[in-house]
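The chain below stands alone and is given in structure tokens; this is the form predicted alone.
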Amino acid sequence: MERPINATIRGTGSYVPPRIVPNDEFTQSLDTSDEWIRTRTGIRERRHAGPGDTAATMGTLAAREALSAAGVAPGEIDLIVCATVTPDLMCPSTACLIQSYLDCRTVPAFDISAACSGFVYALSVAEQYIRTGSAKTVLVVGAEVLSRVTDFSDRNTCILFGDGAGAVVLGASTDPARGLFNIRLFADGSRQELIQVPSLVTPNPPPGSMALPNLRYLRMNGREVFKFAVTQLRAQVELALADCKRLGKELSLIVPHQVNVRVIDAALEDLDFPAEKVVVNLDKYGNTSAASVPIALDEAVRAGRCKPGDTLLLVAFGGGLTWSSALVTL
């Protein structure tokens, strides 16, 4: 009997633009301070895209890093899935642009829009292509240029977001001890008004109760999103811990969406999981939406915080509302 095929992570990569935006930069135009931002979010600085940076260009650079780490050539890719809410164009997809920039074969390439949960959603799609034998090697990218949809007169949102990209190369394996498993995806469109990113084709007024005259920028109900994020992060971690116990695995590391350090702290309170086993890099990058989890994962891999055989939890939550999680044994 043939062994089932698993999707394993063969390589990771990330890219952030060189422009560093420290908290003090916001004090020039807003009633805020470095201390106010740090104590409420944990963010010290973030990266903002330069004139030539887009989701596709940054995603391509992250993809090259992941391909190099995996020892995979662009010509070996069977599928490209890109998660983003800030695409270069409405059409063609950012994934198609990445395919062109990498000079890949004419393989399928498409985008997924699930906000901050997008990368885990994209992993789920890629995993199913591999598990069914439709693809052997898949490039999964999360890339965002949130600085271009941010209202810099809104103190409550503009301090939170940054730009960047992360990527992984997934490959087929018959090793039952490795790979992605227990992927969980959720959505609740009835609360879509809590986070909105309008586009050029957004109706006026847009759907939802947060309809306001200015439709150019991201809008978020911070208080409600905070409560949602804490609840769902805690629930997904509890499920993952139970899964690991049932499967005889030890959870080595949690890689959460980098939204707010107070969200992460509140969600993990009383869960008896060591803080040093939680990846937190939002102090450097802020919230990069779909790029958040893959950037944090790549940094953890390259820093030696996880090794082959370790089991990790990737967990995210965001606009939609959406939330998602995946366990992966490296």
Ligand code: UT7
Given for the second form:
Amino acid sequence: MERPINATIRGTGSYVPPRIVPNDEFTQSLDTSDEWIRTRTGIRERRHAGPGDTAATMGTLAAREALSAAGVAPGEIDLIVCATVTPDLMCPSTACLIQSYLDCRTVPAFDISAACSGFVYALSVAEQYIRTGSAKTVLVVGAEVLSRVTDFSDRNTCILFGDGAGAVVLGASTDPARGLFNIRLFADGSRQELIQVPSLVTPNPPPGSMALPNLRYLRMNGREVFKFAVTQLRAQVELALADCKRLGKELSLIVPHQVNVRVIDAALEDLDFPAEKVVVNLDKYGNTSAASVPIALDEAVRAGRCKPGDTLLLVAFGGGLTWSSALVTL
Ligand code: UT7
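Next block: the form predicted in complex with the ligand, after the form predicted alone:
Up next: the whole complex, starting with the chain shown before.
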């Protein structure tokens, strides 16, 4: 009898642009302080894209690292899925641009739009292509240039976001002990107004939306998103811990969306999960939306915080509203 096919992580990569923006840079033009930003969010600095950086260029650099870590050549990729809400163009997709920059023949390439949950959504699509035998090797990218949709006169949002990209190469395996499992995706469009990024075709004003004084920029109800994030992060971690217990696996590491250190602390409070097994790098990069989970995952892998056989929880939540989680045994 044929053994079921699992999607395993073969390699990870990431890229952040070199320009570091410390909290102090915002105090020159806004009524804010390094102390407020650090204590209310945990963020010390973030990266901002240079003039030539786009989701596709940064996604390509992250992808090259992931391919090299996996020992996979661009010509071996069967599918490219890119999660982004800050694409270079509305058409063609960022995934198509990455495909051309990597010179990956004519393999299918498309984008996923699920805000900060985008990378886990993209993983779930890739995993199904692999599990059904439609693809053997899939490149999954999360890439964002949020600085280009940030209103730098809005202290509620501009201090939070950063730019960057992360990528993984997924491969087919028949080893039952390894791979992605128990992927969960959710959306609640009735709360769409809590975070919005307009597009070129957004009507003015968008129906049911918050007032958008400038249609270029991201708008967010931070306090409501905060409550939603704590609730869903906690719920996803509880589900994952129960899944692991049932399957006799130990959860080695949680890689959460890098939203706000207070969200992560509040969600995990009383859960009896050691803080040192939670990856937090938002102090360096802020919130990079769809890029945040793959950048954190790549850093954890490269720092030796996880090894083959370890089980990780990837968990994200954001605009849509959307939320998602995936367990993976490396
Ligand atoms: O990936 C999903 C995307 N969403 C997020 O990342 C956001 C999740 N939410 C958050 O991280 C937090 O809600 C924020 C960091 C956005 C805000 O923190 P908070 O503790 O929830 O503050 P708040 O919104 O309740 O505002 C408290 C005060 C307000 O002043 P008043 O009305 O009390 O006078 C804000 O205007 O803090 C003020 N404030 C600031 N003060 C100094 C908001 N931003 C700033 C700032 N510097 N940068």
